[in-house]
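Below sits a lone chain in structure tokens, taken as the form predicted alone.
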Amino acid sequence: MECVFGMVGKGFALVVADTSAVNSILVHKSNEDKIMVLDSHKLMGASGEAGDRAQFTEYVQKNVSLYQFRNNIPLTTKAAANFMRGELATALRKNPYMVNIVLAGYDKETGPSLYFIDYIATLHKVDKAAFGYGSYFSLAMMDRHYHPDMTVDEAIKLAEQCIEEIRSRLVVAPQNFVIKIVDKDGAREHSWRRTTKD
């Protein structure tokens, strides 16, 4: 039962996702971080199978760096997009990956962006986005009370909505969630919301 989502405020973008490795009936881990920091000011929000999910990414990661070695400089945001939809376009046709991803990033010029990448390698900006069971409950409460110019204090209290309606209504709800932050300061971890020990 998977949950990742994400939005673009005033100068910041967001992405939370629960911590639980699952597999059919059981529990394997509460603590899996499924949001991953790829480089200074980017950060993927992954949901779909462990194996597509671990795997992906990391290749995601390790070529948006040998892009930054080789060239001396970063990859926008949008262009790591374009790179992950492209691979996920030519994997589908191959061995697809089932695994669906909210791509947060900030750039100089053209400031926080988020992107939605699903596994049949869609792609959209947005300023809004979510994947799994939970994003029923979370797409419905960002669209009552999301507004482009939240700050960060109003974001992190509307994904607080968003892990309550998520743990209150589905019926086999992750309970830990982790909440990343990206902006002009770069990407980093801003909380965890625990209900279950490690």
Contents of the next structure:
Amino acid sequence: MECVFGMVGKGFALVVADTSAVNSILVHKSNEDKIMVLDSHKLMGASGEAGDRAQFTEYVQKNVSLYQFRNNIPLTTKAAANFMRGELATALRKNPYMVNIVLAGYDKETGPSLYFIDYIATLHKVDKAAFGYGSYFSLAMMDRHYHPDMTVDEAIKLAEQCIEEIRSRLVVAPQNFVIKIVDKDGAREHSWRRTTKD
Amino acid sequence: MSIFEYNGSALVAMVGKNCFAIASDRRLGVQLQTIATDFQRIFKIHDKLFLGLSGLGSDAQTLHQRLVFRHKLYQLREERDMKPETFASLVSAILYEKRFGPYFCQPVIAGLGDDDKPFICTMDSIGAKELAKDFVVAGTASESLYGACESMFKPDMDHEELFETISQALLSSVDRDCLSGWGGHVYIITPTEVTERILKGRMD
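Switching conditions: you have the form predicted alone, so give me the form predicted together with the partner chain.
Up next: the whole complex, starting with the chain shown before.
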């Protein structure tokens, strides 16, 4: 029942994820951060098998840093997305990573961008993306209310509407959500939407 | 559901008089859910050679990257572009390499060969080539496409009429398939120019 979704606004991109770590009927913790900050201007929201998620996101983060150390220049969001797709595609027919990713980034030349990367390594650049059972609700909400060049406040309000919809309509809805944002000033945590304290 | 029907696709290529057209739908789905309505299925290899890849989106992207790589190497070695017939053989060989663990794609290859003679072909996911003189189809909407193309096709159409014919065939076929649609992407290639057009059909 993991929910990850994201959208692009005017000069920024937003990623929202639930923060529950679940094993069958037990909730281990409800403050698990599933949105990894890859580098100063990239956010990677991941959902799927817990072990694969942690392994793959850390692997990508370390390789993105390595590239920057070796070449003295950070990867563009598009390059990072293609690197991730390549790793997922190579592993697909051997030992697949069951991880779905929403990658948000800000580049000086091209502005904000959002990439949808399936666990089967399907890559597509999008304006709004969502994974999991929550996607049925959040994508529909975004289809209705999203428009290009939204302000941060409008986007946060839309994210809240999506979270409310998931909370009220998904049978085992996650308790807490974290919202992270990336813009020209960098990638950072924006806020939480809690129903339980952990 | 079959892995070929996971993302949904529709591809068609048609031959005209000294020209050809290749068209695809624009939907990217994950089974019943639509993810995007601007997915690119047709790729340019060089000015007179286009490749369409239907089937699993991930394998289509992998295959496209591998084929562009091979074509660039060919260009460096031979100092010219690949002929469509040669490229079709290359695609066939690359697909058959993975005979017992195939790419889940059905390519459609369309190009202008020697003397600007149009060439189209399709193959299955393990590289069985199917040359045709009139039209080739692929994707989840292929059965509808066969019917539509068979009835609408005429030999030796000029590029304007070819555009109309292929567009109507594509749109009417994807309307009968829930996994493909959300518009169309049509390329008309003549010896002198390449025209790319986006079609707006039933957006559902």
